[in-house]
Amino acid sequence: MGSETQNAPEAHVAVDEIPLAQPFSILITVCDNTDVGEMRVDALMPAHQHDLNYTPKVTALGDGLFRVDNMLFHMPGLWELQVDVGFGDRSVSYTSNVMLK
């Protein structure tokens, strides 16, 4: 995942498969010694200007690992995964493009 924030901690997404129009889960790892606070996850289709139809559920698993359930990409095309992570008094936004056929 990429961030425009300078010196942002690295973040990685792991997913086995992204099915079309079916719920799936992802794992997000934030590599930082700082305690990670709140994490918000969404995705949007830039070409259609809409986001997810369902709100993902984020669960902290400890040591910078988060499980995100209830992800559902209801249309094929380019999706932009958006993750906002709170680190104490600052927030960092990450994005990753996903092409779904």
Contents of the next structure:
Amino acid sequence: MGSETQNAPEAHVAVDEIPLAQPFSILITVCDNTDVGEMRVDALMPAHQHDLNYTPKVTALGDGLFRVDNMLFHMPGLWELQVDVGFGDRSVSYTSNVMLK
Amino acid sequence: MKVLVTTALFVLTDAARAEVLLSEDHIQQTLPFGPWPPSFQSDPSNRVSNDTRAIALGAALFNDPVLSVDGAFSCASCHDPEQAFTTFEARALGRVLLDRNSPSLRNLAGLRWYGWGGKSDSLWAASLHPIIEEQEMAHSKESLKTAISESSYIDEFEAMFGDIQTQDPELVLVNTAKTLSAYLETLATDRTQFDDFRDALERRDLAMAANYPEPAQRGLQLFLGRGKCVLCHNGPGFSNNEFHDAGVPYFLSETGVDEGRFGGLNFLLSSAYTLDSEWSDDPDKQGAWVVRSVRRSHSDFGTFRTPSLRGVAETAPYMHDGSLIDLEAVIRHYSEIDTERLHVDGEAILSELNLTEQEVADLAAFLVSLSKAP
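In place of the form predicted alone, the structure of the form predicted in complex with the partner chain is requested.
Once more the chain from above appears, this time first in line as the rest of the complex follows.
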């Protein structure tokens, strides 16, 4: 995932095929030696000015691995996944584009 | 001689004319509209889902005025099995003229939301509310319990749920709704001309697919392309089951408005009958994430659930208020949509399509093919 923050720890997102208008889950890994704190996940469609209709549920699995459930993309098109991660007292934002057919 | 040759050529081109007009990209976008019918999954929140006794009892109750306090209505009064489980009235006539059009009750199994504003998250809850709604069946829990006890259905009811006298009136209400839901789950639209086309595309049987009329194919191209209809009307049921503003006015009078999704969510979040409640029979509460995590937003105001388009040709008039009398009127509505009327903070999706007469006819042919027997 991309971040505007300099020297942001690397973050990777793993997704299987995304079903349209049905719930799905993703896994996010954050590679950092220091403590990875809270994670907040959202997504929006830049073309239509709307975000998700349901708040995703984030579960920390330990070792920088997070499981995100209740993701639901209710329209085909370009979605921007937004992930905020807390590292100690700073927070880093990541984004990743997902094209849903 | 010369004349003969020309005739032969003409016949040849005519036979070759039936073809698949869709690009590969559009073929790929067509496949998710199926397969049809979808595989049936019983509702874990309803312990009598898919139970033949419950389906039979639900069907009988649906058609019987015993479910209204004074015998004035049955569910079928507004959802007439002879009229695709709706009526021709623009707005349903209950004890007063209601604000909304009666939806057809087909293809409802397993949806995330029910009602134009999504006030229910299960089919049994959507079947329960009209029983106690004052402007509809107007029963109280107590009067319903008495009515069922004294009805000819009491033996079937007790065979499934046990002695009614030991049941709290609220439990009787929920049990009754669950038999109605078991019945409604069995109502589905048949396969259509469109489904044969879609399946032929999946098999790559283009000769077979070419039997699908060209006007309907051109209509489908518009549906996927310039019309952007697929943004909301997608999946095998042609609905994303979420809430949008399709530019239908939501003013009821000079002062009143239909709050749409905004009101639906208020109702849901104060309802005792959600998938997160004790009335769900699912120990894992699988569907409860929806009511737990749904977000409220100011732009919910005046949005309505995207209706399914399967069997749509049989269910005029259209829209939440029944204000558009036929499919052509709906297409012209989208073609001439007044973007000033769309919510300022809404999604920027719909815009005037300015369709030609030919395009209006093509889109109509496509929509009708979603109801036509193969």
